[in-house]
Structure formats: structure tokens, C-alpha cells
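Taking the form predicted alone, here's one chain by itself in C-alpha cells.
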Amino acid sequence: MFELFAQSAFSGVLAGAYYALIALGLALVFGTMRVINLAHGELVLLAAYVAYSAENKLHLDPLASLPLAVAVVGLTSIAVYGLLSRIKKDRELNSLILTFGLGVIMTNAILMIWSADIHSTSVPWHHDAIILADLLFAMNSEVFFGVAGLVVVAGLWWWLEKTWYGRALRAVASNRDAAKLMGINPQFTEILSFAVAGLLASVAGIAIYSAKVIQPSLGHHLTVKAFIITVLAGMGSVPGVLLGGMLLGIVENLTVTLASSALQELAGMVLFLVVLLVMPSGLFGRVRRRG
């Protein structure tokens, strides 16, 4: 029994691992420009099928796909914050249905190009298994990008607290107009937030091809987990989404492994609505001051 709930545990901390790189985009976007991308799941299944077809076409390695999933999905994300920067009245509102729009019409043009198979990587090396302390089994893939994924965490972490353009991006989160009076350009500011999006989604779709199995339906699934990881996280928190994204991963494999595979989306939700109950700033969020 130990075993087998090592063994869920293990997986669930490497799932947690690409859920956060996932998690990341949304909430950096939304720390900037207080809206939520519900086309970042399809986003990231953009990457995936950007892997896909560098397989399947120039015969490449996914993770050699890497830098022509940026180009597109980089591109793609800019041009969304093209579209919602021309929303002037109740951002809030009118991003959320743009940004549904926008993801159904993705999800239809991934249908229409790639049909509705499901696709996975035919590399061997990435669903070798590799075996440790002859106790805990993964594969290949599942261990790179869970290893990437603490890479890439740590590396957004440093570049918010310690470069130029992080703290800039930081101070737009903060105060907007406060922001302008020290040089500051919001839209700049806005524009790289949506570029770093791009490339934490580009990484988290190769990873998922890598990995697991996709299809065109499978965006809105993402985004979902995305946004359930951020509130567990707290809005701002980067080491919080990465501890969050875990926490998701690991009841999420406890729930199969102990109950049914029918009941994984179900413990996720319940977990969400716990935690928005209990502590509605989130596990690793600032509470608010009043007054």
C-alpha cells in the first residue's frame, strides 16, 4: 500500500510540475492586466500540435520543436492582446467573453486543420521508463519537464524579482498609474507579459505531446486547471502556482489511484471551492488591507 501511494504521490508532484508552467501564463497575464485569458489552454494545445507537425512533417524531436512553437504561439498570444487592448469599457466583463470567443474559434481551427485524432509523440526515449530508488516509475518525458518545470519557475521568479523588465512588469501589477509617473510604458509592459505567456505555454504544450495524448477539446480542460491552480496559488504568488500546480497534481492522482479515474476533474473542483472557501486569498496570497 505505501507503495502504491508513493507511487500516486510522485506522479502527482511531476504533473503539478507542467500544470504550473501552464498556470504561470495565465497569471502573469492577469497580474498585469487584471483579465483572465480564457484562450490560454488553447494556447498551449497550439504548442502541442506545433510539436506535432514538426514531428510528423520535418521529422523533429519535440523538444527540438521548441523554437518554432514560440514563433507561432508567441505571435498568437501578442495578437490576442492586440484584440484586448482595443477594449476600452468593463475590461473585466468583455475580456472574458473575447477571450472565450477566441478560444472556441482556436479550438474549431485546430479541429479543422489537424481532424480530431489523438496524437502523442512516436520518439521512443520520451516513453522509456526510468526507475528510482527501485521504487517510484516515470517516464522519460514526465521527468525532464518535471525538472524543466522547476527550471522554468525558479528562472520567472528571478526575472520578476531581479531584472528591469520584471520589476517594471511587477509595477504595472501594482499601480498603473503609478507606474507611467516613474517612465514606465504600460503597453510595453502588457505586450512582454502576453510574449512571456506564449513561451511558458509553448514549453507546457511540448510537454504535454511529450508526455500524454492531445486532441482539439483538450484546451478548455487546460485553462480550467489553469485557473483552478491559480486561485489555490493566490493572485502574484510564482512560487505559490508552482506549490499550487503540485497540490492539484498530487489529489488529483490520489483520487485515481484510490477511488476512480471518474472522479479526477471532480476532487480538483472540490479542492478549488474548499480552498476559495477557507482562505479566499488563496494558499500563498497577501490578504488585502481595508480601510
Second form
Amino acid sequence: MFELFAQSAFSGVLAGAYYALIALGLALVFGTMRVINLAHGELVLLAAYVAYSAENKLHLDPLASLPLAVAVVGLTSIAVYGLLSRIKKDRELNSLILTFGLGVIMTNAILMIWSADIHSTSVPWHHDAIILADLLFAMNSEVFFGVAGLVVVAGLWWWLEKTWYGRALRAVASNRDAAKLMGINPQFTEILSFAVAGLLASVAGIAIYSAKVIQPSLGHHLTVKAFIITVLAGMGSVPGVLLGGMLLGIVENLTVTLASSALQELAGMVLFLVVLLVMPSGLFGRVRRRG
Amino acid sequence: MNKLKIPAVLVLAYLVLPLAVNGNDYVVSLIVAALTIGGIALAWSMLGNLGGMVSFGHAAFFGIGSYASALLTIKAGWPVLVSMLFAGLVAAASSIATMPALRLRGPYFALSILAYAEIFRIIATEWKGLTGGAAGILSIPRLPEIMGIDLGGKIGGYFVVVTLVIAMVGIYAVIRRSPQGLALKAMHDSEDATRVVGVNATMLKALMLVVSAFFAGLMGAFNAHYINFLEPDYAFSGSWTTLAIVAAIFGGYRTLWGPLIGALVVYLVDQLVFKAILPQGHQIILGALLGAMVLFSPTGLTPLIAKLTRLQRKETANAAH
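Let me have the form predicted in complex with its partner chain next, following on from the form predicted alone.
To see the whole picture, the full complex is given below, headed by that same chain.
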């Protein structure tokens, strides 16, 4: 029994690292623009399909397709910003509907370009097993992206805390007008947040392509997962998002092990609702007074 | 002008349209499906327009309504029309479970309703003893025959759905004109200001959620008896929500008839034109439509047309001088 628990927790932590990457992109954009980008999961999926095409047409390892994926997804992400910034009236509601529409467009575009078949990498190294401490089983790609996810999250945290642009981004997130008076260009900062979200989505997309299977309808589920994690974490906490991602990963994996895989999504949803209703500012977020 | 509108709609709905398309079963079934989606779009708009809340999970209420009605007729042997009405009440009752989400705003509300829809879908799949699980329910009783008209037939189903949606529009109109409707409209401009003058905003929002869930459930119940088959992935399918949102936004979700007109236009054009051109992924057009409407005419098609005709009238008036 202990082995089962340990294995689920281990798999959950590894999955949590790339869940956190997806959620951070969503949270970053929400921070600067107060917009939940409902097409964010589709951006992640787009990166995965770029990796698939790079492997099949250019014979690249999924890891080597990162620059290509960053270029494609980064530009798409900035294009999403371009459309969003045109909304003037009723921004909260209209931006939700616009990004929802963009998600539908991207899902169907992926369906038309790459068909409905499911894909995963055929490079064998990614699916080879490693066993840690005679107990914990994982695929090479899971461990690789678990570690890579941690490194990227740490890098992002450092960037947000220590660099000028990172601070500018946090400044715009906390008070747009005051940031503008301090000589920060809010538009540029917003574009930057979408570009960084695209970068994070690219890494996560390649992780999913290497360690899991992809299909066109996956994007929507990824958006929902990312949103669940940001709710678990509370807004404005990078380590919180990482822990939130791992919490979701562990809960999902434990559900699969102890109950059935059919209930995996249910566990995440219930966790989401409970946290949302009991602690609306999240597990690690600061409490904010309304109005 | 306005007095003529209602009889004109009734004549069109009950006389002209059925005569024009009767016999063409394919077109009739498309129109019935479009009006079903129009009904959900109307329910969605009630919550969106009056409650100021976007829901991404109306499929939850639709699915619950369809399962409730199917099970009441099959397991309890209730008459179809009675259980349809009761199924609406069941959906309304289920919305009470979602009420804690009313404290949440904007995207949080939208996505927590989506979470409820997912939970209901999974329950319908896993509770095999009651719902038959993923295999679904076959041969759900069809609509009865009343006064010589077989409501279970294609054109009979049309009369039922058209009656339902017109009744919904009527009730919606009454709600909009009531003091509560006015308070809800004021809430959209400033919830805090409305609270200050003594309006119980949460109560009114909860009321709109219940009404909206009732109507969405009623449409689900109708659909279950019309197509006589249910499975969880179909009844709780996200596309019920997607199509309804596209229809409502396209037609104008702040207007009375906009969601219905939007549903007819969007669904018929999608099925007859886009599906023929793009057999796979034709929903891409719906997404593009949604994006374009939000960017260029956020109030929807019906207000846009009204604005254009007004401009034209002004121009012809100017030309006459």
C-alpha cells in the first residue's frame, strides 16, 4: 500500500511541475491584463503539435523543437494580445467570450491541420523507464520535464523578483496607472507577459507531447486545469502555483490509483470547488478585501 | 408597429413556417435543433443580461433536465409532458447546488459552473444503476398525441419547441419589466450602488440562476423526448453551451429575440453551408464569428441591424429635404 501511495505522489509531483508551467502563463496574463485567457490551453497544445510536426517532417527530437515551438506559440500568444487589446467596453465579460472563441478557432484549426488522431513521440528515449530507489517508476521524459519545470519556475520567479522587466510586470499588475507614472510602458509590459506565457506554454506543450498523448480536444482541458491551479494557489504567488500544480497532480494520481481513472477529472473539479468556496483567495494567496 | 410584431411572429411561427417546410423532414429537424439551442441561448442570456454573469456550464442544467425527464417517464411511468415540466424543476433545484458560486465574479463564476457541469457529467456516467452509464438510455418515450396532432412526429416536435421558446420569451419580457428586472439591470451598471439603495443583489442573482436553470432543463427534457436517446457525453456535451453562447452573442444577448434569431441563423448556416464546405472542424467558423462579434459589434446582430436601418431612414429623410 505504501508503495502505491509513494508512486502516486511521485507521479503527481512530476506532473505538477508542468501543470505549474501552464498555470503560470495563465496567471501572468491575468496579473497584467485582468483577463483569463481561455485559449491558453490551446496555446500549449499548439506547441505540442509543432513538436509533432518537427519530429515527423524534420526528424527533430521533441526537445530540439523548442525554439520553433517558442516562435510559433509566442507569436500566436502575442496575436491573442493584439485582439484582446481592441476590446474597449465591458472588458471582463467580452474578453472571456473573445478568448473562448479563439480557443474554439484554435481547437478546430488543429483538428483540420493535424486530424483527430492521437499522437505521442516515437523517440524511444522519452518512454524508457527509470526506477528510483528500487521503488519509484517514471519515464525519462517525465523526470526530465519535472526537473525542467522546476528550473523554469525558479527562473521565472527570479526574473519577476530581481530584473527590471520582471519588476515592471509586477508593478503593472498591482497598479497600472501608478506604473505608467513611473515610466513603465504598460502596453509593452502586457505584450511581454503574453510572450512569456507563450514561452512557458511551449515548454509545457513539448513536455506533454513527450510524456503523454495529444489530441485536438485536449486544449480545453488544459485551460481548465490551469485555472483550477491558479485558484488553488491564489493570485500573485509563484511558489504557490508550483505547489498548487503538484497538489492537483497528486490528487489526480491518487484518485486513479485508489478509485478509477474515470474519476480523475472529478477529483480535480471537487478540489477546485471546495477551495473556491471555502477559501476564495486560494491556499497561498493574500486575502484581498472586495470593493 | 410594436402591436403588429407579436401577431406577426405568431403567424410566422405557427402558420407560415410549418407550411413552408412541412414534408421536408431534414429541414424541420434542423429548425427544431436550432430552436432547442435558441432556448438554451435564451436561458443563458437571462443570466448573462439580467444577472450579469457569464456561464460556461449551462450544459449542466440541460443535461440534468434531459435525464430527469427520461428517468421519470421510464422508471416512474409519468406522462411525458408532466415529467418535462418536473424535469425543469429538477434542473432548477440542481442550480441550488451551484449557488455558492454566486459569490464569485467574472471568470471565477464562469469556470466554476463549468466545473459543476463536468461533475454532473461524470456522475451521470458513473451512476450506472440509475442512468445506464456510458451506454446511455434507449427508447425514451416520445411526445404524446394531443387533439389529433402527433407531437412525437417531426412537425409535432416543432410545434412543441416553438411554443416553449415563445412562452420563454413572454416570461422573459415580464421579468424584464418587473421591478426586480429593473433592479437587476441597475446591478449591471453598479452592483455596489444597487446594494446601497437596499436591493438584495445576491437574492436576485440566485433567482435568475434558478429561472435560467429551469428553462435550460426544460429544453433538455424536450430534446430527450424528441430524439428518444441519451448518453452522458451527449446530454452534458460542452457544445450545448458553446452553440448557445455563440447564438446569444451573435443575436444580441441583451435583446428579447436576439438569442432565438441568433440560434436560427448560426445553427442553420453552420449545418447547411459550413458543414458542407468543411466536413471536419466547421466549428472554426463559429469561433471566428464569436470573436468578430465581440470585437466589432459587442451588442450583437439585432441592435446592429436596428442601428443600420435607423441610419438608412435618416439618410432617406435627409435626401427628401
